[in-house]
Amino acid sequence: MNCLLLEVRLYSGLEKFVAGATYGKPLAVELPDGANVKELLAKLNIPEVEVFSILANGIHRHLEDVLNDGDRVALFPPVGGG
């Protein structure tokens, strides 16, 4: 079985749903060829109501988006502010 290989990157909280994970710095992450971002998020054990924005190499995305290998994804929760 072939295996894509992501930089994922997490912001504004979401990195403390996976351990060792620190703001913005860039995770390795292996899913099975022609996984999606939601298979992406159950990996990482984030919940998908935890991720509004979701960019795969600085293009939005949705949940069932085809993830492609080398592709840097960049995910971020909901954010308020005024």
Given for the second form:
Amino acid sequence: MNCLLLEVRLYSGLEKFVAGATYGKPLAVELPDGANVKELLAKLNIPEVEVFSILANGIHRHLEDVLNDGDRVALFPPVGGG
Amino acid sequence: MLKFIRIDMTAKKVTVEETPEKYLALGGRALTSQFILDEVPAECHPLGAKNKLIITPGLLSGTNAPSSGRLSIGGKSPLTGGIKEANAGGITSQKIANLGIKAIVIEGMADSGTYIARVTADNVELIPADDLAGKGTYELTSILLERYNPKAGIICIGPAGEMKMLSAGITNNDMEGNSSRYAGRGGLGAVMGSKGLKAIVVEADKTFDAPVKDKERFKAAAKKFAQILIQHPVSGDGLPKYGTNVLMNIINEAGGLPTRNFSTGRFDAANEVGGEKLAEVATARGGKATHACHPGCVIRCSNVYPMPDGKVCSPIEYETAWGFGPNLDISDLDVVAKLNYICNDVGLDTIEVAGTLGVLMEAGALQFGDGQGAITALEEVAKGTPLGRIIGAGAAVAGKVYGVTRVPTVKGQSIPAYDPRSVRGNGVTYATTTMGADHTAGYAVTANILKVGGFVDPTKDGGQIELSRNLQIATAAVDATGLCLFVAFAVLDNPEGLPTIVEMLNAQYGTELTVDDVTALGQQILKNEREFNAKAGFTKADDRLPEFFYEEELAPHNTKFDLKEKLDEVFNF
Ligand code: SF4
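Now show the form predicted in complex with its partner chain, given that the preceding structure was the form predicted on its own.
And the full complex, kicking off with our chain again.
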């Protein structure tokens, strides 16, 4: 079976769900072909309710959206400022 | 009686009048903009005797409404040539409101000398203070706190304002005495300097006792509003944990982080100057990752960042971290803090200075990435050297002096931390707001990036005009209340937010306002400001972005800004 290799960054506290992860430091994550964001969160053990913004290559995505090989994925809890 | 204080700097005379009927129901930006339209000739020189400064608390300031201590300062802007309202946190707004003062107006100009004004419960006096001329705001504030009252609010300018630099701001102190709460934008510090006024000392014992008609009703509404703020994930959790600089990484990931003077939308080292890092370093050095800029703020978005030299920079906001970080290709938070501190001390708007240094780096007068070079250059401002004066004059002037074409300004004011090509709603706001490029005037980052108050695709044009229009109207109204704009996150998402604000206003003033009246107030404010700007000579051509945003693509989305004539529809109401 083919695999996806993703470059994942966790921010603003989400990094605490993954042992050894640091905010903003890219993690290499492998998933089966056709995997979506939900499966990525499951693999990382990040509860879905904690994740508010999902960006893949700078574009907002949903939990059901399928990811592509090489995607730069960034996950955020609710954040704001101004 | 609500006092309306006029300080005539020409005659050195103070008059305390009763607030004119017309202004009784107005506060904050509603009052500053109406007053400037009424009393300042639109064609006057902003640094001449005919311009006036008006300083006023918001309508809810001085009560226990949460996060309501914002101070509005208005005048004709020397930077944009148009109307200006700049607003600040800090402790002074609540004090002015608790003294029963509606507004303090500074008019005329002293032909020589330096003065301060002292405002207490039963007196307002103008005091010669030549000994304070040329002082930085930190030293000045600590001298005045010691001389008059350690609990005073000190509104003041630094040397940049005294030298009438176009980017000079007006500051006031937080609860710890840091003179870092700026009404920063548009050069109002130069207006204060032109009049010969260095500081206003405001002494009041009370913080939350401004008159309220129906106390029980008000208490219930204020409590409910605090709950609404605390329950929202951004104002209740995100902002208190990491402050506004939590935005650095999400704006970067979204590809909208202006880098190297707006030449690309991503910065490799954004994480090094972001909110997570700031919180980590600040806490490790004994500072604070959360802090309230005035008593009674439940959001506490501010921070206290101890610097290696033993001084403290409080706060470092996202726009400042962006401006001195990615915008200059600098990835060292200590350099960012130092540049921020110098601006606070000399009395300059950090966003405008950031834009200016970016343009100077573009010109080759300084090098991108050279933090020490930027610090050394910024230190020229206090000395008033030619380079220092160019830096203090803002990005538009610096661009002209050095022949740069990529100058990110609208109406002469620098564009802040969100690139209009990939955060297009904010592009609409920058182009059309009466204030000159201003992210807070209609903060479309909410729906474009943060998914607060709906979602509008940031790289497409659809929905951006309406988004910006609605936000500009709502923001003008919020700026009248004295509530911090950061209440907007909760208010946009919670249908009870706006009605609860209206309930607080009605309980305080015994009025029967509805939600529609608040929208009408926001519209009226914008109409007044547009009228002033039209009289000052602004046309549709001023409601556009600089050419390069229409012609140069921004990576990583490779988008250009497209909207031109459509921008004129923003004010269709
Ligand atoms: S949210 Fe931040 S800026 Fe607003 S009033 Fe509170 S501390 Fe000040």
